[in-house]
Amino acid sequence: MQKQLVTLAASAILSLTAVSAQAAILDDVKAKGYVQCGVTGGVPGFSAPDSNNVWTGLEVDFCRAMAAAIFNDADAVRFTSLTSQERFTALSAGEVDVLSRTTTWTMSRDTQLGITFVGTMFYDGQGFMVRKEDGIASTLDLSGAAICIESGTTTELNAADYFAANNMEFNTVVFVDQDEVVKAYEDGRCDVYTTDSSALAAERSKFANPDDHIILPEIISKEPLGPVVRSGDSQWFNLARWTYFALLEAEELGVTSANVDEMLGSDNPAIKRLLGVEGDFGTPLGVTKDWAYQIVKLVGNYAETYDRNVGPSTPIGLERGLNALWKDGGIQYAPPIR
């Protein structure tokens, strides 16, 4: 009996821990009043600086959606930036919060590095960018090209696979941080320069000449670009997954920043739910209740972000492909929240 007794209260000790570790995330964050970022050295739509060091893009403003739901202020957040080689380290010894910095979601990242990937911020591919003169069409016309690559990418790999599986040759020159690519490709160190295409269209809009470089039209990859968080902490993966979700599910019922406090009033069950007009699904993620509205009053929706960072008005001009809603044609999609 005496040994029983001693089995279970190290079953609840155990228990405990396991309860406290899970919100220890969220608990320090709320502490030092503020969540910290981890984002790429400057990638215009995505995570960059303007010159009074002001972030801006779609991946800070998931981060800014985060800091919205926890603190009712979109800028209680800070940034980090990290190299590709950097950032699974630093976002594992808990240097960063969250790790929004276009990160290709594979099997090996998600079960072998001790992270979690909270969802698809933005569907993209690998593309390759030459020079408008050299006269290339196709992927398949760049056999012996020199190849500007940034290391510790799925960039690599990649590259490494297209080129086998069509019999040609590739030189890469490899550097580690992606602004000493761009500056190769710039300089002529390389014929070509191949990452994301978002990334591609986003360099280009940079260059003193956008129009002397074009984006070749094939697409060799998968690349689905999302948030990270380190494993282990259900309540911390729970509120970032849902705060993804929050953005979708506000565009797809029609609820914006301009008219979120009249939707306050919405007959609508779903967006009462969204809202926290009823139910209270803010407390099981360690927030208030209006958690999801302080996200769309203080950044927008989806489509707000997507439009504002990286949209067809703007200097990348993507249009939504695949990032649209599913009722649109994409394959953005949130479950529901109930």
Ligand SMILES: N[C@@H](CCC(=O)N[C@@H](CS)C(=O)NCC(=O)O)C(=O)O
Second form
Amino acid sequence: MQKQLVTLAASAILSLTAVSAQAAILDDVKAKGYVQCGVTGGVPGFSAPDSNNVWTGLEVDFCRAMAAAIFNDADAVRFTSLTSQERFTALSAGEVDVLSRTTTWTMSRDTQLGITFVGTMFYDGQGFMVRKEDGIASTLDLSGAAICIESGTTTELNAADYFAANNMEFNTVVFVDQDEVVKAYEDGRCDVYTTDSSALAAERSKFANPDDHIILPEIISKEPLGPVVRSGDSQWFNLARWTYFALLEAEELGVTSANVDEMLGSDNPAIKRLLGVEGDFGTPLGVTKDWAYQIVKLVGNYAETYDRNVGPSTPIGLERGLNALWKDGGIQYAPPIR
Ligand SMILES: N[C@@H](CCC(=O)N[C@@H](CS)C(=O)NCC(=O)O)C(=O)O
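Beyond the form predicted on its own, can we have the form predicted together with the named molecule?
Whole complex next, starting from this chain.
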């Protein structure tokens, strides 16, 4: 009997803790008035400060979209630059509310660090860059070459696997900071620079002579990049996850920042639900029913953020590829809002 009481008391404490943990982050964010967003030190197109020190990029837009949903103000975000090595500790320690930083969703990260991946904002894969003048045509020609790599990344692990699997000599030069990696490659201390292929394109766009460098054709890994939150707060997780889905759903339904006001009058029931004209899908997330309207109005849909940050007309120049919506041959897919 006594044992049962103790067990009951323990489970009551546990569920109380779970309830308070559940509401904590959104309440804190509302109280302080902004979302603290963990980003890179600067990867153009993904998260980088522009010439006026304003953060822009696909990953930045995700945080801006969360702020739009919470505050009707996409600028209610502050950014913290984090290296690959420090990013997970910063998130676990509560230094940031969400991490939106070229971060690959892997099983050990998702299950062993007290953090939870929200979704895949960008399907990527690891590639290799070399100097054109070196005449290298394939990653299989890289045995023994000096390879510049950032530490604390999947990049290191994938490259080690790939070289071992192909019986190639693995010779790395490892740095904590991305700028050091790129500088070492530019200074000729390494023959090869390897990272997520989107970031190779982003870095190459910053080089003095981008055409002197080529990205080899092989992609050696899956790098699903997405936002991450602390585990144990389902309200905050749901808000993050449905912010991502709302960006996709808006694209799928043809709702853009330019036409969203007009779309308020649409007869399409899916558009009415997305924009909060019919039903209330915001209150259960802890925000108002026009949460997705605010996201689209203030940030745009997924295609808009993709196109202005990393798309073919930007210096990064990435086709949609896997990141197209499912109905256009890609794998970006949002469950229905209903
Ligand atoms: N996606 C990989 C690599 C992430 C990564 O750190 N990439 C580098 C190259 S793009 C980066 O973002 N560096 C930015 C920085 O260190 O500020 C991972 O999650 O481990």
